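Let's start with one chain on its own, the form predicted on its own, as structure tokens.
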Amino acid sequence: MTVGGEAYLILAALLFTIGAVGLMIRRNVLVMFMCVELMLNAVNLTFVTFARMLNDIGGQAVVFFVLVVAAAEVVVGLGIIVAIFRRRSGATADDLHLLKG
């Protein structure tokens, strides 16, 4: 018994929706950051699903580059988040003005 591509696309849409809703609702910077990562993984799942359905390696190559960009985003994003939390422990997304010179 194999799982069809439609199930993976529905799962990807569900993951993306959860990430988007979490990004809009939550005010904690770390939770928002995890929601963005969840959205990126949902897009990766979509690329891999379409690559498998179309028998094309292009989608998997795009996923590789998305993962590289996501790793760089994690490094820079966590650096910014740590800088915010060092100045103020209970920082929210509204406290971004603290990074001004």
Second form
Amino acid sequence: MTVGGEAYLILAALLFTIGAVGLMIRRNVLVMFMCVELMLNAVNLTFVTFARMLNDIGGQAVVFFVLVVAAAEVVVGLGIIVAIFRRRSGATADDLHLLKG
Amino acid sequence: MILAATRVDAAVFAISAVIILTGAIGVVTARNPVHSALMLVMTLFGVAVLFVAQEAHFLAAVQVIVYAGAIVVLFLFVIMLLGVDKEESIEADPLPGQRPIALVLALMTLGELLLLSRMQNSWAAGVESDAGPLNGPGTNVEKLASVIFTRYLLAFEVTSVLLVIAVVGAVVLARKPRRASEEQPEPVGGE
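After the form predicted on its own, can we look at the form predicted together with the partner chain?
Now the full complex is given, and it begins with the chain already shown.
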């Protein structure tokens, strides 16, 4: 418990930035989804760190809810991706600019 | 004794940080989506280790079970079912100027986050939350359960509704489309 909270916050900031870069430069929708998961994990790490620094269990409760929402989001997002891939074989986000079925 | 504990903590943090950042960079740079998913598992395990290091034992277990055990497996299922595990060339930049702009935006975000993490006194308002202390009596699971089932009970119930909606939505979305001749508006699930 001796590593300061600032180190955790800096690590979470780096993780969030890597996820954001990946989301912006990759074209494969599945990899973009994984980058969103990276950003969510960075935020979870921040919440747990603040829960420790501020001595507050609420931070960990928020992480619990973030996990549930992330699971629901992945299920619906992958369902959408499966539905899109059934209709067309394009694998990149550039092919989806029409938003038509 | 205290010095030894300090060194162990620092070593755990350093090793986990290296694992997390290596996995994250691997997710972004791997050409094959399957490799990206496996690198994502690495990052998720590193984050779980840091949860344990910060006394969030329940969340570490849930992180491994839900993320590494369910979400990444779902990703791999979709990758393999759809057969999209083709290698993607990431050298070419399809949209000119996108990567420099992305890097600039990301560096701005990083700078802002680092600045915020250095301002130790500005994010703590000094007000005790009503969720309860982290270092009170009882185990981590007991404290987290008591706060979720009392203070955040409504939010907990709403998440169960959200999960049901997500299941129904996934079933509706992933169903095989009918033939074009008998195309009709699909009934909304749950009615």
